[in-house]
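Heads up, the chain below is alone and in the form predicted on its own; it's given as structure tokens.
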Amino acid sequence: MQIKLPPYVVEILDKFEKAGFEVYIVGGAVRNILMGRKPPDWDFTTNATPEEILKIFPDGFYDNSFGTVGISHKSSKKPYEITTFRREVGYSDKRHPDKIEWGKTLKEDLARRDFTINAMALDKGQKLTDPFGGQGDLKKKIIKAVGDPVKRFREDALRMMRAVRIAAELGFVITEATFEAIKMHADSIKHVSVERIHDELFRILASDYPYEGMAMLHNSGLMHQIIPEFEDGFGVEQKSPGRHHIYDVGTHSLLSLKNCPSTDPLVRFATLIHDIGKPQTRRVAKGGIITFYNHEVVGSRIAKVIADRLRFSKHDRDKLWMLVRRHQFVVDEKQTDSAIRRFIKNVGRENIQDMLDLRVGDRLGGGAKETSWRFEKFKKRIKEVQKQPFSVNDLKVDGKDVMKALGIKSGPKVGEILGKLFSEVEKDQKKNNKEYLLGRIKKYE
């Protein structure tokens, strides 16, 4: 498939050609072109050394650890990366080559790459070089390691998660030999930085197939290394008289993710681990009734431990804690406005839809229907109650009104009076009337 290359990509190819060097577009850009997609970024390989590349692009910068020259340009948020043909020798840390040797041919360079669908190259005329059958594997929709998969994963342990991530993004399957190699070396993922693991995990969660991605992490043994607490849920039965759950905790968690309507990776992750406290709280009561009292409390503590381990931002960690801690909210047609307000305050207005999405995933993942008349009424009540005052900021009077009415200066007294006025309004919304409230100010003098 021929596409119109971006002007700066053509400029890069032209400059190498004029300087007498070979240069090719490689990696994900080629894969995207063959799939009829617009590449989000562009990588190149060349027989020019880094020193020679920097003579062509004096403003470039050299990354010695990977032998890559980066070129920043206004046409792309990410730098264009240009790598010299190379061979990589030794991977003591399971991540970076101990030694980089410049290669002589394009095929030699493609042979060191991770998967066949990433081991193709295009020249300026968009002629394809595909020594390992990547184009055929694209048509088959498979992820297959270049050469010996065991060797590929020994070289770079992050490739195992990358295989899962690419499969989840494209809706592909991993070949049996490649998947078996992942299972064999899953424990080596511990050599990869938690930041890189976090990035790949969230890219899987943000993909079109997050359920399939998480299932692959589970089945390969990678999940046991990354989030061992999640694995404890498999085999923990929930089925008991009068309860809607028909799956064990682990299976239910995966199916909850599958049915969660949110596309936010953090909300999807919260849905995946919302019941992570159940293995520790499971009890069997009289009559065979299985209970998990306070599992949301225990689960929220575990969620915080996981978030800290995977280096979540404070915002993401706090939101994850909240979603797990509050997911057991009561849906009852008899709930008072005060109860609904407490729910909204505990969750936060900005997180209400995320919490409702988690609940939908939870229901469907447990074998229940997507919704019920109680749930629909609850959602309607939330909208209605949000129109009511939630804090002193929603009162029809403010601090200036209090100071003017009492002839006092700004201070704690003003806030105290506003708080008392709000207590009245919270009990009776009709009292949020400026004339009434002005009349009440002096009562609290």
Contents of the next structure:
Amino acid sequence: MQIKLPPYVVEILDKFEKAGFEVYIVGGAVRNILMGRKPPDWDFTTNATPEEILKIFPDGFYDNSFGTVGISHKSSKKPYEITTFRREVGYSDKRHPDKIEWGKTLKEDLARRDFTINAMALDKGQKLTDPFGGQGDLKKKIIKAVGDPVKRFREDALRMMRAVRIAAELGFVITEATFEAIKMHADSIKHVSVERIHDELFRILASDYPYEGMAMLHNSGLMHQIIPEFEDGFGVEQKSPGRHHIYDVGTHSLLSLKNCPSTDPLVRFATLIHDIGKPQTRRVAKGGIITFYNHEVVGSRIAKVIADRLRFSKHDRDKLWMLVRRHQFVVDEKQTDSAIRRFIKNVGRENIQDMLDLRVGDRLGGGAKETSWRFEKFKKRIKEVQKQPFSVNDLKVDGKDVMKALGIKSGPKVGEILGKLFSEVEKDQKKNNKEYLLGRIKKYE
Ligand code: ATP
Ligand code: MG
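Taking the form predicted on its own as the starting point, write out the structure of the form predicted in complex with adenosine-5'-triphosphate.
Starting with the chain above, the whole complex follows.
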């Protein structure tokens, strides 16, 4: 597979060659080219040391912990990353090599890379160097560690999350030996910083195969380390006599994610953990009926604990809390306007679609066949109610009208009158017309 390399990539390759160094395209870019995709970013490896790279690219920035020089250029959002051939020696903290030694050859550098499909290099003429069978594994759609998987995950625990993430992004399967090694080392994920775990988790959730990704985290034991609360749902049966809930809580949660139409990683995560309060609230009532009263309240508290532990942004944390807290909303088109308005206020207009997407996942993930007519009608009602005045800001009169009509200055009285007008309009939206409201202002004086 040959592609036309972008001009700036060719320029980088040329500059190194002119200066007498070896240079290769490596990493995700090679993978993408071989799969016939356009690489979103470019990594290179060279026998030039960082100092020598900086002589060729004086504007480059050097991160001395990994021997990588970054080059920003208008042709790419992400910097071009150029790393000196490396070989690695010892990883006593299971995350960072104790020291970095420059490697002498390309092969040495490829041998320290994580997976066979990531351990290939292309030169300027697009000749492939592939010592570990990466191209074949790409065709077979498998993720396989370079060398002994047990040793590779012992060196760097982050590679376990990377394996799942890359598998989820590409729709690949992790080979048995590599997967078994992840199972064996899952508990060492605690050596990886929370920020990196958060980053990889969200990349898995944002990928094309979020369900498969989360299932891999579950099956490998990584989920047990990262979100033990989630694992509590497996084996928690929900079936009551005569009722049809077919899955236990954990399985239902995974299937809800699988069926959630949203592509937003946070909404997908909320869908995954929406029932996280169920294990703690499960009761068996008379006749063997199983109940989970208030599980959304308990669950939203657990969601907050998880969000804090994984250092979600405040926005993400609050939204996650809300989606879990409100996921039991009543779908009934016969509800009063004010009940529906309360729902919209609790969820927030900007989050309604996400809340509905969670519900679609929840329903389909519980074995329901399709969205019901009742759900469709409810969505229509939400749209209609949203067209109605929502707050004093939507009134056809404003503070200035009140001040003018009564000849008063701004102050609490103005807000009070607007509030009274709004409660009239809330009950009967036909009253939201200027003439009528101006007439009412005098009455409230
Ligand atoms: P993408 O950029 O799409 O995430 P990528 O494969 O380019 O995919 P990077 O994180 O940019 O991933 O890393 C570039 C390359 O560096 C990888 O392809 C892999 O060869 C190597 N690499 C990255 N992280 C590790 C690691 N923890 N252990 C071993 N090799 C790694
Ligand atoms: Mg990359």
